[in-house]
Amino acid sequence: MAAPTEFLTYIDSKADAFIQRLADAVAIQSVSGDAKRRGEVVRMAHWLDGQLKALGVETKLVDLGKHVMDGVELDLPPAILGSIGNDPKKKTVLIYGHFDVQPANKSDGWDTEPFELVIKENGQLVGRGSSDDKGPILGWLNVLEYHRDNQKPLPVNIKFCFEGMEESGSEGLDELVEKESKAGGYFEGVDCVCISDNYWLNDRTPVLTYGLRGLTYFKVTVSGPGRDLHSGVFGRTVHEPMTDLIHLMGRLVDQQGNILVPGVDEMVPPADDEEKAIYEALDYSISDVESAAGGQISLTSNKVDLLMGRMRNPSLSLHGIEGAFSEPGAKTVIPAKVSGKFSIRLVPPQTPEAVNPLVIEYLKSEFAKLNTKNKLEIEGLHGGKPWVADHKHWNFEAAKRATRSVYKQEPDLTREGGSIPVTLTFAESLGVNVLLLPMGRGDDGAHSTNEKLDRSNFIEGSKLLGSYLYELAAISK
């Protein structure tokens, strides 16, 4: 059952409306990972609560607790629980989204203020959390929108669960879902999830996505002098801290990313023909990889190789060195103490319980290989399992059928690199099928300066989320 006319031509004639919405929800700098701006998120969360209310939402505001950041001790944002429909007779549809965002200075490079929606003569709106996540959670409200000015019944019930940490782990929403999703808990009969919080792959064809990398964080630090030593009077007196880190992260991967851990690449069983099909069959290629990245740097010339690179299989990154100078200019320090700072993206069967072990005991056993006086120090920060979901199922034809009404073309079936944890979470506690449905392009620059949201997939965006709902009213479970 397609979405009504109406519904489609209702959405382009409030664009400018819901552009100015758009607009007021990222003035406000809902930053989680900046403890000066935790009121900033808390007052996010009431305005996108008074939003949901004056749409016909029952809401509630739910605590969830205190964390420690940069040494003091906050409140947690609150989460958003809501509730539109209760018709037995209908399917109900669990809509996940954060309102929280990344940091952003126009310092760091952005061309405009980026808490100011911008919108550029191409289409783009530019501002910090546009496209990840507050544009998509809009896209809900703009379809609520529809049915609460014409009167008409939403084809399914809907509960929404939003929260306002997802940019810094998503601290306290996993017990949230499991308690919630037990019998009596807010989440109680809800017959599958949809999720609005990633990207097409490129910048002209709609995904659907069945899977996201998990992921495991380690920081390593290696520490020996009392104090950072002078070069001219220490340099080949002592074993330094930087050197033997700088042969520690060398010997987690190599050049063409294949992980030296043992064990870790043997996890993962290769992929079977079908599978492969699925990637030969992906609108992109190895110029569109080199795009994003912004030079010629691809792995491989092969297109199926280097997409399974980005979704089905493993990857070590080196992300920096916390304690080394880093400063212009040059300073002929040894420093006393580096630590240094990898990820592991995990795909299935891997979990970091699985994985951390192995990194561990490779770390200790490279390290006892230089025969340093220096010690070493292994500690995991974070990590989430990977998830992978069933992508014929109805809710996913659903989307798929949505997808073809609003767009006249076949979406691509991906798995993403990146991590929500929250997905898996909420797929194990319920039980039930999850679909990532995104309305984003893969050039948004989601956590990077000028993130942006084209117009055109603001409105049709909006258009496929409600589209989704009227497909998934009538399909059969």
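The form predicted together with a further copy of the same chain, contrasted with the form predicted on its own above:
Next up is only this chain, free of partner chains and other molecules.
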């Protein structure tokens, strides 16, 4: 059962108002990883709660307690639980999204102010969070607005779960999901889950995602001097923490992307021919990767190897160093305490619990080889397991039908390189199928400068979400 034509034309007719609402959402600087902006994340929660209430959703804000970030104890932003419809004859879908965003400063290289949505002539809506994940959340608001304005009942019952800490490890959410998934909990009766948070592979083919990599994030600190030192006065007299840290970071990954921590790559069984055929079939090429990356820098010219590197193999990225000289210009400092940041994307059967001890042991052993008098400290900042789902389930089938109906295309079935740890929590706690139904494109630049969502993805994507609900209602369990 396709969505009513009236719904599709309604979405088109309201496009400008929907984009204005997206601009309002982007303007709230809800950066969960920045202690100074924690209040903005809370403000974003209240803004979204107000929108949901106005559209007929019963909501409650859930206090997730406190956490320590960068040595400061902070209140976690509230999660939002919502419910609309309670018809026992209808299926119930649980929808997840997040209203926090990655950090962004114009000085990082943005062409425009990151928190002012800019509508470009080519239809791109540029702003932090446009694609990750405010656009998708607002897609659901658009669907609700049709039903309210036209006094139509929704084809399914919906539960919402929106959080404000996804970009910073989803602190507190696992406990909430586990609690509300139990008998008598808020999520009782949920038949399937739809996660609204990720992207197409390319800029032309819609995608349904059935796998995600996990993550384990490390902060490795080397310290020694009591304070920063003058390199003229102390150069070649003391063990410099930067020298040690750089040597250590240089032993984690090689130029071909191989992880040098013994046992980590080896945990993952090699792909057989049948699995390789899946990657061969995807509508994705080396040039798509390089176009999305903005440079001819692919690790390999073999498409299958490249896609497996993203989807079914682990990866290790060096993100940066805290405490060293990072500004423009020349400063002749020996930094006293420097912290290298890196993370490993995990795939089954890897878990943070299995991988972290290998990383910690390796770092300690390599540090010992340096024969330095400086001190090493290793912290795991956050992590999450990888996830793989059954993509032949009726939940996926409904999404396939909706995709064909809106985009007149067969969706690519993908595993994704990114991490949305709560996906696995939903799957394990509820015991139901979880689907990732992306709105944005592979070149949206989530977590990057000049993040954008194409207008067509926002509008057609809203139609897709609504159509998915109608297909869900119609499909046999």
